[in-house]
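Next up is one chain by itself, shown in structure tokens, the form predicted alone.
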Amino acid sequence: MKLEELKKKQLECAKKVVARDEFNEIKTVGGMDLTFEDLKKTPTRAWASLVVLDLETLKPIYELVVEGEVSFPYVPTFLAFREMPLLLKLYEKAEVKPDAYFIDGQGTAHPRGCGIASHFGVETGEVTVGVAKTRLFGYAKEPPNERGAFTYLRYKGRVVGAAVRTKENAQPVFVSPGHRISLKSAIELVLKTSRYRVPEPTRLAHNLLQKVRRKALKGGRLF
């Protein structure tokens, strides 16, 4: 499929897009992560992992990994049409569902305003945020150095998604709606899962995901 159809696709994705609390309560905090045997081949084995923590707690509750071949190439602002397979069979096969999810991406800080949180939310209508350690789009200031403080991402005057600082002396995370909450519960949400610069979820999915990547390289048994 060519990028301008791509581009259209993603063009609908954000007109279904709703970035406002459409939610009773969360309870339920899960964090969705992606990792491949080989970044810069096409097409190659990948991993994908669910961990969902009890929000009060912060501790896990349930975690999930599942292995598969992503076939699409790396292209930038594409992101969801390489992952999204292997993010909804994790989905398709998880035996427990968060409240809501984080996913190590953009969710409307996009330049069509539709990340791959955005497209994950809309796809399966659950509640997701996005949470990236870089920023791909909108510009904002540094956020002043204190834990809880963030700076809103804008682009031409429109408020994107914002630059949070989740940890004393480490650099911003960037959060935006994915799907069904708004940008200020979507902060909120991320600074009461923080611990590090990363919120638990996502970490705690990545941690999970490089173990496994390890002992599948060295051949080992995964699970």
Given for the second form:
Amino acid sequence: MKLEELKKKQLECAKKVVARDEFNEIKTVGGMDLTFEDLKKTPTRAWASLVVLDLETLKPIYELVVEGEVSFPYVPTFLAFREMPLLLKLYEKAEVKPDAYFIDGQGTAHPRGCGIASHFGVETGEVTVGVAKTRLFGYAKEPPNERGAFTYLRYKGRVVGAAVRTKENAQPVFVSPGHRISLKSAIELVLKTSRYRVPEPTRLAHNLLQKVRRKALKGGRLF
DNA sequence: GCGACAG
DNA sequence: ATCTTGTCGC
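I would like to compare: after the form predicted alone, may I see the structure of the form predicted together with the DNA?
Every component of the complex follows; first up is the chain already shown.
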């Protein structure tokens, strides 16, 4: 499919994004992540994970990993078309659905207003937050070096997200609403779930994948 | 035209 | 994202 057509899909998606609080109470938060057998190759084998945490204790209450084939390459601003199929497979198989999902990447902080976190939210109707380790789009001043500090990420005067300091002496993470949540609540939720730089749901989902990946690839790379 | 560019 | 030991700083 041509990128011009995919841009249209993103613009359609952007119209459906709800960047306001549209939920009752969040008691559990899930983190989702992906890892690939070979980043250079397309298609390639990949794994996706979901870890659901209790918001009060920040302890995991559910974990799931699925394996699949990823056939769309990584193209900046089109990440959703690469990762969404496996995320949806993961979502459908999950027997525990959290009240909100943290997705690795941007939500509304995207050139066409629909990064992967928003895309996944609109597609499933779930509450989603975009948490990225680096910036894709817009400009933010460096937030003060204290946990909890943040600055707005703007583009042409519009606030599209925030650079949030989740830990002192660590680079900020980039937070933006995915779907059915305001930027304010998204920031609060990220801070509430952060012990280290990367919030716990995302961090544990990532750690789980590292174990799975090592196990799956050992034998092929021993010599 | 050039640089920047989530994972 | 991934390949990787030691190393520097709090």
